[in-house]
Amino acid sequence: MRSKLFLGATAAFAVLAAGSVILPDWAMFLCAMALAKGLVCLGIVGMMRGGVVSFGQGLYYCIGAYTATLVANSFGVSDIFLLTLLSALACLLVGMAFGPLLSSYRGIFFAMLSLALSMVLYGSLSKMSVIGGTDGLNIAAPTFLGWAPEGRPLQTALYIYVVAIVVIAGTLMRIYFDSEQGLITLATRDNELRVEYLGASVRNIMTYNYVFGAVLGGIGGTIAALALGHVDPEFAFWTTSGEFVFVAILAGYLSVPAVFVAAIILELVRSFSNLYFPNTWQLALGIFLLVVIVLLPNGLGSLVGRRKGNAA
């Protein structure tokens, strides 16, 4: 079974990698953006899977991109690496505090209290001129350990990363969900009430989810913020973490790489839509998702079980 985790991993990264030399520069930066928001779509799959969804994924986003944006222009670091570990550790440290509060909650009070976290974020850093408010701030572009590329190669050096990372990231998720705690995570979606008369502890379990989705959230809005060279609060405004949901919901809990699918599909459709319907591409992106939701309630996802089912 890890064998073929493994196998499927190189061939995802490979198939994902020969894109930097097929692709032209403005597709290969959609993607990049497409595959840094599904990280923080694949941490709200992981909570869909124990039954609470989260409206408020935008606070992780956005402090891993002010945090990485903080930490070059004030101490000179640009370093991709340091930057995403540095930003990965404050989104970490802020889940864990949040965590034990929220994971007592369930359905609407769980999806309101995460995005009103995200709101109080959003309210304060448009009020702070210091971090340049509503405007936001300019970083430089990031350093490779040392290597300081430009234009092209900068571009592909970014994207390679960023095709590692979610490698890396959508890997470990699927051995989670696969473990015995991540197995416990769907039992807790259909009975929790039976989940802890079996003696696990359905709280730490959420508190695991949602922590595990901060540090991903941060992880894709440090990627983000290093493609645009830019950060503003409206990475933790509320349409920010519904793009998010969107894409959680197109995807499915059932599988890792449609969440990955689901992020780079909606990025077409969205720029598609506002390259040929500029006054009404929201119209043209909502029967897109209403269209797939009627047709996949479960998501893409369920095409791959699907054909399981009937392989078997």
Second form
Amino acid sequence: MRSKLFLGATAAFAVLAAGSVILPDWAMFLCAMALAKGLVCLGIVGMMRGGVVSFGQGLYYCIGAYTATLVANSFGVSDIFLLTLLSALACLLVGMAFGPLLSSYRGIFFAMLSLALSMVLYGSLSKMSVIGGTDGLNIAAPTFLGWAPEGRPLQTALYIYVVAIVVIAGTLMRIYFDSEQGLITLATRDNELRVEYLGASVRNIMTYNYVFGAVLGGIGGTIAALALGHVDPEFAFWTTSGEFVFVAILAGYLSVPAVFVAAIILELVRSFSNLYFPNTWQLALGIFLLVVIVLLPNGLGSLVGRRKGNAA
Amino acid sequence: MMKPRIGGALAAMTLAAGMAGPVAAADDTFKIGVITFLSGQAAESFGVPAWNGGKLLVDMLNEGGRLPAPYDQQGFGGMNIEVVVVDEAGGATKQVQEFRNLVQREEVDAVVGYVSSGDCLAVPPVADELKAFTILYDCGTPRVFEDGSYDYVFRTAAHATMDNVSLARYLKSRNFDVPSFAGLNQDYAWGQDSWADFTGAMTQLYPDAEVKTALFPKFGAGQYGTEISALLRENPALVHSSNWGGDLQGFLIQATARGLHERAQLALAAGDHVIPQLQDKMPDGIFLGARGVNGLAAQARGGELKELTDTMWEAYEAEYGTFPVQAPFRMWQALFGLKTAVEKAMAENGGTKPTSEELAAAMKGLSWDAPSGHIEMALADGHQAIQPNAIGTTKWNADAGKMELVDVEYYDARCVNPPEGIKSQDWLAQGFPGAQCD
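Having seen the form predicted on its own, I'd like the form predicted in complex with the partner chain now, please.
Every component of the complex follows; first up is the chain already shown.
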């Protein structure tokens, strides 16, 4: 089982990394952004397995992006590894502060509370004109352990970086999902009371899932900020969080790779509908979302699960 | 595990997307990517009228011979103009992606766009990275070129400092007594910056004026009952607002119903664009700016640009049944500037379609005439335009059934814009050093 997983991960890395050679510039950038957002969505999927959905994952996406930007602008740090690490740490701390609080809520209460936290951050950042207010601020291109590429090499390096993180994070999350804790999460989804009676702490599990989601969100936000070169409070706005939830629903909670496939599909659909229907692209996007929800209520991952006849 | 299979599907999908590849414009066609709001709050006020004006001008240019000299040559230097339009709604993240798509997938020769200041801050670094010639046509924040410098990015309209400096100068030149004033501005960067600019200018021109209150209702609030009560209670001599679109319409209708305009002078930094919607519901006697000599102020100006202005004005009225406000004027000045730059670059390179480098060299420090006046790329090392401005007072002409602008004062570009090498906020704080007003 484990060796199969590593084989799969290696293959996924090879396939994705090949994109750095075959993809045109715009598509590589689109994929890099989609994968970065996919990381955030993977965090939501982790929570979805336990039956809760965070509508405020933009909180961590935004904290990650702003941590990287402020550190880069204040201390002149441009190393992508260091920035990612710092943002992940910041999100870990914030996640550990809010995790225990949120872990006792379920359903709409969990969703709304997480949403409220992200909107508090959005409101605060919008008011802070020192760091650009609603206009946000720019962040310079990252360096890679002292190497400062430009143009296509920069995009390639960023893409490979995000691919590597995606594969590592995806593999780790798969291992976590298949672990005892991960399976208890799945059991919680079915019957929380029974899990408690069996002696497991549902609150702890929920806290773990939330904190993992926070860290993944922070990493995704950092990469997105570095790729875009700009951050603004919209990162924490509910529409951003809503998009993450949508990708998570599109992917379903059954498969890890499906999350990233869903993220890329969403970006492609949005990009092309924006080009071909400039006046009605929202409508085109909406119809696509509806069709997917109607045809695949359990998400893209269910395509895989159905064939395997195994829903884990 | 299913990873390889899904990974394979993924690769096939992205490959397919890659093959739906770009169609580069031929040498006899100049392809521009236009980004402006087609949905959301800014669409009705800015994006749609701007692109209505732009589309009209592109059609007139492609047809050829419909404009007076120096714009009588067909297209851009004889090349047909082709346009790809993209909606600006969706935030800076989406705009950076769309910008890359326009440049790398659609292979446009130039990008013209951006109303939102956030987008104008986010896009320039990418434009420089891709070496893509880019014109910012509307956005206001001075930060674009005050906090950064870019080789391939130009803003063909003055930044927002001018709007509020002109307003304060108008009060002074009309000898309007301002013992106290208050502000109602939208709670985001535009409103906050406008209020800072206005108070900065007022501190210089009316050092004794007292600030009664500064209100910042939420962007898109629509309901201003509480704010109007506060303004009526504070009773300032003047109320400043940089609100736009539905927010401005809502504020004006609610304020006039409660008589605020009779108890305080209303001064609107960018208010001309709501006249077509409000018509006679816009009260008389409002001091009104249009972010340049745009709309009614341009029509009232006459002078040597009258022929160009009237040509565009009449074509716009005939096409859309309403008169052009600030947004089409700002789009026109961007496109006229682009046309001038393309033709200048072609005169230098022997008549072939200019590259981004050639375009940037031609645009730098360029000056040209537009319906909104003489535009000069005078700031930020030739990358940021300055332009004249005008403030007037509204007066409804009941006989003709249309709004007129009276007591219009025109300000030279160098009177209301900071000179090269000084940030707007410092220029205001130091009392407009180097301002040339006659």
